[in-house]
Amino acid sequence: MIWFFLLSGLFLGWSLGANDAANIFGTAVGTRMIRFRVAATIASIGVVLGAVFGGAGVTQTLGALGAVNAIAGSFTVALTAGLTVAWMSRSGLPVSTSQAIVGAIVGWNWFTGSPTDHGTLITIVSAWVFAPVLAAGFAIVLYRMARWWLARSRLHLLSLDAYTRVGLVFVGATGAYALGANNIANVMGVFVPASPFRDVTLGGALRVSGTEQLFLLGALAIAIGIHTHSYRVMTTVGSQIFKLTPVLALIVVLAHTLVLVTFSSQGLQTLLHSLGLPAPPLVPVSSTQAIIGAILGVGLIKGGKGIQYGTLGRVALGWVMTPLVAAVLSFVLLFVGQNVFELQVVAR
């Protein structure tokens, strides 16, 4: 049965790929600097590598929010988040998978009477608020730096175009890695306690843990979502909020990537602690909020006249509704699973 229950996690991974790939390459595809298929391939490779090698830290934080301790409960929580994100994606709204899974976990806590770690919840929600603001700040600083450099370099337009394409590919690949590292916890984090995989050693030297194998499976589901259903949301992010030039697209993706790295890098956290500096928490932040915060940042510094506030309002409504819908739907599906299908959704 474990493999059946994992299907909801794979569905959530597919939904994440369909929605969040737009945050990495939506601006590049929207400005027609990179073709969709090329962007999808690069994003898929980056997400898989980031999930397998960098996803452990964020998973621990999400697990502290609420310990989903039965595999049927994990199945329902992941299914709830996947349904929520898929519905929003079908509407063309770039919503947050992080918000969906957090709302679903809170719904599980609510249904089972388990305590919600309010400290962790406040930390996560605070990061949701701070991430788009930080992204906007990064974008503004990067815009000023780029404008200063371009004014002095006097690049030919063809050279600028070539450098911008290379930059979009490199930054997009880095962003995909950061997305996998930060968001794989949303896809497979609730299944870690019941993982069917055991640690294996390859070639006598390379040790692959059961958790890494689980993350690989989830990352492959994300990659399939990227290839099959992400184009529509890429269009929303890439062109319907604020019309971006190729250079602005590069600035936006770089600002977004810096935010994801900030909240998912254990190395950065260790470095800051060693220097006696405060370090950001390792939490699953919203990739969607980061990219839209960056877009809004460059839009504001250019006067704000081209910002599509109607689209921005719809996106903001999706952000508010996502965790609430996920929490209520989680409660309902857990009730149905326990009382209709007689599933053990919580270990007593």
Given for the second form:
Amino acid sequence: MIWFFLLSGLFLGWSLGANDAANIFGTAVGTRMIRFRVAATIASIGVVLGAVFGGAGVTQTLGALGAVNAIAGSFTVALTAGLTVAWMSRSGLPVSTSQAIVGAIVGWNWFTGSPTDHGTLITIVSAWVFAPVLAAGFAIVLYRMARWWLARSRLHLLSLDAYTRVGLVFVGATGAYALGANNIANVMGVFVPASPFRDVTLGGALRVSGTEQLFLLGALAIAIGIHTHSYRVMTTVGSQIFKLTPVLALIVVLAHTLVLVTFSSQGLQTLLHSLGLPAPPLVPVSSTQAIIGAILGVGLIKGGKGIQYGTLGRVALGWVMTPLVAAVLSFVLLFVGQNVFELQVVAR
Amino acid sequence: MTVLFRRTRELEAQIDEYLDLIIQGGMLFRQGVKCFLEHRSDEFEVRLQELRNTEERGDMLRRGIESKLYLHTLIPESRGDVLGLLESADEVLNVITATLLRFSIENPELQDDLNPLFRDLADNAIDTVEATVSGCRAYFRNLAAVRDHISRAQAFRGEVNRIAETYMRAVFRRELRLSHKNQLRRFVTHTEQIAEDADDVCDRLAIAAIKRYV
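Right, the form predicted alone is done; let's see the coordinates for the form predicted together with the partner chain.
And the full complex, kicking off with our chain again.
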């Protein structure tokens, strides 16, 4: 039965892979700088590695928001997030898996009468506001650096093309790792307390925890989503808000990656703490929000003429709607699950 | 990755070589016209043959560059502009060759006292081509300099138009057969066309450079 319940998480992972990989490799594939098969393979490997080796920190924060303690509850919460993502996507609204899962967890707290940690909720919501702003800031700085360097390096157009391709592959791989590390909590975080996996030791040396195995399963679902459904999204992304050249795409993806790393790297957090500096919280931020913030930053510094403000308005509406829709839908589905299907959605 | 960079370097070298051929073609035209005006017909024919060989080599090189750009899907965003530039630059080399060939076929009776003016016309037409080629090189390596080269090319082209008008006015004031006047006019127009075609390349270049700005 537990494997059936995990299916909703895998569905959510699949939809995350189908939508969010386009943020990383969309422009590169859309402009034919990188072939889809190459992009999908790199993204899949990056996501799997990031999820397994870097996903723990963000998961703890989600756990602090609301500890979904029954497997049927986890199933419903993940299913709600998946349905919200699918529904909003069909409505043409850019959607964040992070916002959907947080909304669904708050809905679970609301339905079960569990307390919502307001401090954690405020931290997460603040990060959602701050992430696109930070991405825009990173993109502006990177854009200025790139212009300065390009003006001085006198690189041949063809050499620039070759360096951009290599850059897109490396930054894309890093972005995929960061996406896996930051967003695996959205997919599998709610199943951690009820994980069916036990710790195993491979070859007498390599210890793989149950959580890592769970994350690997979620990451594989993301990878399948990337391979099966992200091509169409990849080939249309990038030109919706502001038309990007390959160099601008590299800048935007790098800014997006820096934001995801900022909000998911335990190493960075430890380093900043040791230096006595304020460290960013480890929270699941939206890959879509980060990429849109970065595109907006580049668009603004280029004079803001090519920005599609109508699309931007729809994006903002999606950001407000997603957690609200997810919270309400979660409440409704939990009610149905408990009262119609007699599922135990909370352990008392 | 090594293959990618090696292929890139090879193609860069081929594009440079192609632009060199256009410069060479211009120089051969300049020398050819000089030989014709000084009635050194053997040397003129040698220059013409060299120019035809240069044009042929240019055609082959351009086709090779174009097919490699497509085959390896290089510079996807700028490929259309680059191919357009190479093709319109090739048109300039074709017109240079065709014009010198007309001298060989028609052997026009140029007016000796107007020869310095015709040489000036040919020089300025080739100066337009050279400034245009410099602009094309800058498009690949130094975008900020493109505008300066285009301005130079346009200034040379203006001079070509002015000299051509002066030459034609002088010819049509003379007591010559109308057919002779028309023949001389055509030679002036053909030489002027070299600068016109180079100017067309500059127009493409200006747009392509704006599109390439990061």
